[in-house]
Each structure stands twice: as structure tokens, then as C-alpha cells.
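Given as C-alpha cells, the chain that follows is alone and in the form predicted on its own.
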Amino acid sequence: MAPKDEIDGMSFEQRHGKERVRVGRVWRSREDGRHFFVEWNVSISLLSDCIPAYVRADNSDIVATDTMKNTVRYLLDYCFILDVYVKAKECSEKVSVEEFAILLAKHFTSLYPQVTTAIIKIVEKPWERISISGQPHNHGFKLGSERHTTQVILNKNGNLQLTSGVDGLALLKTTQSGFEGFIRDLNTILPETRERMLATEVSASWRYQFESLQSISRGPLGFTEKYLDVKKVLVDTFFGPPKQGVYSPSVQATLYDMAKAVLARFPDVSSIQLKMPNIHFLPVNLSSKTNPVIVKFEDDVYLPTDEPHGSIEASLSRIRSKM
């Protein structure tokens, strides 16, 4: 939340930044020539004392929204040294997209004295690496599915939010899910079932414990590892077992054990939030008044929906200790 100033009476709340600027970036492997890929949606807003800005028409105190957007683009090739395509530019090394969104906040803070706050947003594009008769291609990627994601809030004393994320996890079980004992009453026509399909598209994001800069490691930080491993503890949650899978009661059971098993395996993880959509495939079944059985249903034939749909979300911290 913005910080709020009185004039004339008045409370007043103020943020300018910019938003969807694309960049993408190749890096070159020295040891196997293998290249790395990465394109990224950027998004940054500024908290600042540009009051001025406002209220007499003054702008000299106005970080450019322009330059904002080239900061990310040279950026990228340097690391660390100078706004989106000028950072992009000045990172050499292969960054994640968490530690380049540090990089931005710590930029702006850093070099405008009066920017208060910078919140960094970005999603990365899911490119993968293609591979040919069984090997990864040194330079090929493909389009996949779920996007990572990451937020950064950076206070100019230094106080640190960090947060990761998947967005359009795609997930369906054909078997294993039902629905019962839920509550019925007049508008009530569901059905109870043990026998249903599951579908849903997760949207998760996690923080991190990280409160300060100070407390972030100069050494590697892996938190593209981190993204990875955490997307797989959510999948294998949700399907269980590879043979016999998990028995899932809802959508908000199935939720729950997901975000508590993230919590349990990561101790650097603080909090997750999830959103899972139920997405219903509705049994088919067919007749007329001349053939009273054109299609039954048999646990076999569904009509795919997408609206209207479920919406399930809910998030999961850990309790701070008080001694």
C-alpha cells in the first residue's frame, strides 16, 4: 500500500511505474557453447515523494517511466552494475528471475533518493529446452504450460519481501476424487459422488523468510531449483502414488495437504497461498423420445467445461514463535 499524504485536507495515495515491458535474454555457455533462454513480462511501481508532480504540475522529481523500462533491458547483461533492458543487458551470468527482480528493486531504491518502496513483478515465459532423439538441443526450446512468477518489495532501509510462483498449472485425474456430505437445501441438485473427475489450474505463490537484503546469501541461491522442487511437491500431492494415486474427498482437502506439504519440505518457505479452480467435466448422457439410451454415461463420456466454475483458494503460514 502506497503511503498516504494530507493535502488540502485530503488524504491522498500516489504509485507510478510501468508495466508489460518484454524483454528477452540469451546467455552462451563458454565450457559446451550450450545457450540459455529466458523472456520475461516486467512490471515495476514506485512508492516516491513526487507529490509535487500532482499538485503543481513540477516534475523534477519523476523517475521516467522510459527509463524504467530501459533500466530492465541493460540490466540484463552486466549484473549489477546500472533501468528493464539496461539491467538485462549488464547481467552476464545467467540470473533467476527472483534475484533479477532484486536486482531492479535495489536499483531504483538505490539510485533515486526519493523512492521510498520499488515493487517488482515478473512472469516468465515457459520456453524448455527441445530435445532430438533423446538429446537436449543446444539451442531449441519449445512453448510449454505454467508460468513462473515472482513479486519483489524493497524498502530503501532495506526491508525485504520475496515471493515465487506458478500461475496456470494445468492439472486433471480422471479417477480418485468425490464430493459428499455437503450441505442441501432447496436450490441444491449436485449429486454426491465418490467417483468424479478432477480438474483444476493452479495458481501458487510462496514466500520467502528472506525480511532483509542483509539476510539473502551472496553465494548461489537457487531459487530456480527452489521453483522446480516446489511445483513437484504440488503435483505429487495432488496425484499421489503413481499406481494406486490419493483419494481426494474436495477440492479444498486436496488444497490444504498441498500447501501443508510445501510448508513441511521447504523451511525457508514462510507462507503459500493457492487457487484452484474446480473445472467441471459433466457426465454425458444422451436420449430422445425415440431412443431413450443414445449415450450413457459410464465413467467414460464428459462435456468439458471451463464457466462457470468452482473457485477454491486458500493460504497456509507458519506460526512465529513469540520467545
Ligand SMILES: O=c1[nH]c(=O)c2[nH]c(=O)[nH]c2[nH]1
Contents of the next structure:
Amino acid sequence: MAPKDEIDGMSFEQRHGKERVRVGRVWRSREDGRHFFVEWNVSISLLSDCIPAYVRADNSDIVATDTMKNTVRYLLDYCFILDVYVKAKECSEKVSVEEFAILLAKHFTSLYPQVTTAIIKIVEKPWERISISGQPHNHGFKLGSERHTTQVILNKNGNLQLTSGVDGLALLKTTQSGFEGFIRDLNTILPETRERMLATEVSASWRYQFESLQSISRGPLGFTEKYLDVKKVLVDTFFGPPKQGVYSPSVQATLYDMAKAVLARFPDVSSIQLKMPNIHFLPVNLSSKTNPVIVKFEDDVYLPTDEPHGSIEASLSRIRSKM
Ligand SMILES: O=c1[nH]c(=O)c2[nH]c(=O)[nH]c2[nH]1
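Given the form predicted on its own, corresponding form predicted in complex with the ligand:
Everything in the complex follows now, all chains and molecules, and the chain you saw is the first one.
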């Protein structure tokens, strides 16, 4: 990713940045007094022309990460120094995590002549508006589960790679899952089955087809809506219709159906990567010498296990027309 430089007859790559810069932001609606809140964990990585710092002890081209670190603390009071916060303050209207990442990347690549590319990653903490007696609260939030993520890679010349994603989306179904017909050898003890639990924690990231800043023409929260829509397609495809569900012959087949459904539904998504660990729920059969059947497994009592778990991941991309 980083450009390679040749130094002393050797190839050299470098980048520097700041990880885990945390920021919270409240937007207050004047109309109905409702507050909107986001908490973001921002990582910045800059590709920049600062080889002299490595080879000649000349730091004159360095955007210092220590400045950023000190500024994070300072900024609890003053919101105008660290780039992350300057931009957060400038966002008088609520923005999506994708737009904010683009804003930051634009800032770094346009302000510093040395910076050729900015890579911004943001993870949004899942604060959700709370409801009291069925009524959405104006300023109360509780922590949910899955996290909205984004990564923006922006080049000085405007070339853009934009991905959105979801992490920690835990899904489980108690039937309509099996695993049969796999290779059997000396080490195979797993029985074939058409009846098992299926549980996973989906990590997905999908890339938008936009390849430059100019090609993005969305409303202020378009990416948040798209995130919710993609998540819904993933979840709906995993479970199938509410009454009968849909049979899963393997995690692999379900993963592929989910990826295909996203590409079929969203023309502006050019690829999707899915990681779906197979989180096992083992059948419980208990016996002893004196009592051969204490608990007989009848698709009811399971032992949940995190370790080890199956690891299944794949990505699906549109093949670009060569025309
Ligand atoms: O859906 C599954 N895919 C596998 O590759 C696998 N391997 C395994 O032991 N159980 C399962 N289940």
C-alpha cells in the first residue's frame, strides 16, 4: 500500500499515524429538543514523504503523532486543535461515520504537501436511543451490540476507496442448519447432520464503487441508511422467512448467499468481504458407569463453546467489464 522507496540499494516502506483516537459528539435539534450522539474510535495512518526522518534524523517533514496524542487530552476543553476534533466541531449537522472519515482524509491530504495518502478507519460504538414506556427518549442512550465501521483511503489526487462494514453481528438459529457430505478420513469423528444450531458473529465490509470524491453525491446521512439496509439484507438472508426460515447446508453456503444478496440488491457496492466464524454448540450427552443415560441429547441441551471455532471467510466482487 505504502509507496516503496529505494534507500541504500534496499526497498523501504513507511507510514505513521495515530490509533484509537476517541471522540464523542452530540448534535441537538432545535425543533424538538432531541439529541443525537455518536462515539467514534478513529485511527489515522498517513503515507507521506518523510524519508529524511528515517535516514537522516531530519524531522522537518513529520506530522507529529505526539502532537495528536497531547491534543486529544487538551481537546477535552478546547475543540479546535486536533484534526479529528476540529472536523467534529465543524460538523454542525450530524454526519455519518463515512462522511466524517472522508472529511478527515480530505483535510490531511489537502493541508500537508508531504502527505500523499490518508487512511482513516473509524469504529462507531453502538449507542442506541433508549425508549421509556414505548417512547423514544430525547437524550437517553444504551449500548447495543454490533458496530458500524468504515475505512477511507484517499489519495492527494482525489482517488478514493470507501468501505463500510459491520463488526460483531452475532446471529444464531436453533434449526434449519446441517452439515453433510464432507470428507471422511481417519481423523473424522463429526457425524453428518441435518439438524443443528447455527451461530456466528458476522464481520462484513463492503466496498462502494465510488473511485473519486467527485463521484459521491449523497445526502448527509445516506451512508447510515445504506449501512442499515445492507445489514438488513445480511440478516434476512441468514434467517430466511420468519415462520419456516431457510435451510443452511453449511456456513459456506449461507455466507455466499448473503454476499450474493448484497451485490444483487445494491448496485453501488462493488465487493463484499464476510467473516463468519462457526461458533459451535455441542450436543450434550451425559452418562456414567452406573447410569449410562443421565442426559440423552434430543436436540435440546447444548454446550456452547467459543474455542476452538471454525473460521470461514470469503469475498465476492463484481468482475469489471473489460470494455
Ligand atoms: O458449516 C460448516 N462448515 C465447515 O467447514 C465445517 N467444519 C466442521 O467441522 N463443521 C462445519 N460446518
